[in-house]
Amino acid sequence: MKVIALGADHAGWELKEALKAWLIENGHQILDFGTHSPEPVDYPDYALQVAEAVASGKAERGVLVCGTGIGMAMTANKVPGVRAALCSDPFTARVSREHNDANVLALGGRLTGSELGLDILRMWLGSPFSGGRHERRLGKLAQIERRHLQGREEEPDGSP
């Protein structure tokens, strides 16, 4: 099974726990990178955390939980490699896997109930990356995030 980093802040922590526990009975390995309890954090901790290490293989993916899921969502999108898609139905996650390749889930805990929450997990857990068209795509945000990375101008479809 896949090793899930998981992160969340205390608005996503209870939804957090409950997707924990889904993802431990059904055989994964789990980083958490907190937080613990419900006292309040900084979402943008957590969601580095979870993000670097998806980044860097230590982890297959990673699911980020806060109160919406957009600030964890524009967190882990920092970090280059990471292709984070906030998801609100199982449709979105099947897409953002087959289409998009997304590597992090994020998930709003005052939106999102534990129910809708594990649907939307396992849909986004059992969708396979389509390729065909979408790689190309994908290719064309590597060469922006390169480009941003590196300083150059250059093109989306790899011109100067």
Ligand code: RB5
Contents of the next structure:
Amino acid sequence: MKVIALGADHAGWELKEALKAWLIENGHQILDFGTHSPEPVDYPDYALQVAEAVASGKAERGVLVCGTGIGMAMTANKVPGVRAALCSDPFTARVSREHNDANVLALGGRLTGSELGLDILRMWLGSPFSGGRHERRLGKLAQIERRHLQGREEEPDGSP
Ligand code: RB5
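Having gone through the form predicted on its own, I am curious about the other one (the form predicted in complex with the ligand); can you provide its structure?
And the full complex, kicking off with our chain again.
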């Protein structure tokens, strides 16, 4: 059972609500940052809250839904420590966990129906990170992040 942060804009709230009901039924703890209606809102406001909850450790994972999932993934990936994956099927969901250790799942509410969305979510939550060679690659990802956070060049081995 996990603490999961949820967020959506107006184009994603319906799918978010379906995912939320399933998560609660299955014993997960939810931090729902909204939105709660089809009233138009701006997706970065919701992606930021979910991404910060994951980056700070308040939530173990995050799930974001907008029309395509693209804006949510773009925004969430601006927050250091977040690895958001836009998934459209159970295969990408599984591999985003096994290879990329994705900690945020982004979905497109205008493309992904609730049954498919639930399949994707179940696969994503149930797939562990494989480690091994993927650990090295994620290390490189984190290094790029650090380099740009520090605003300076860092050698490929991590030395300044
Ligand atoms: C809203 O119309 C739409 O742009 C948004 O939900 C999302 O698809 C952005 O990436």
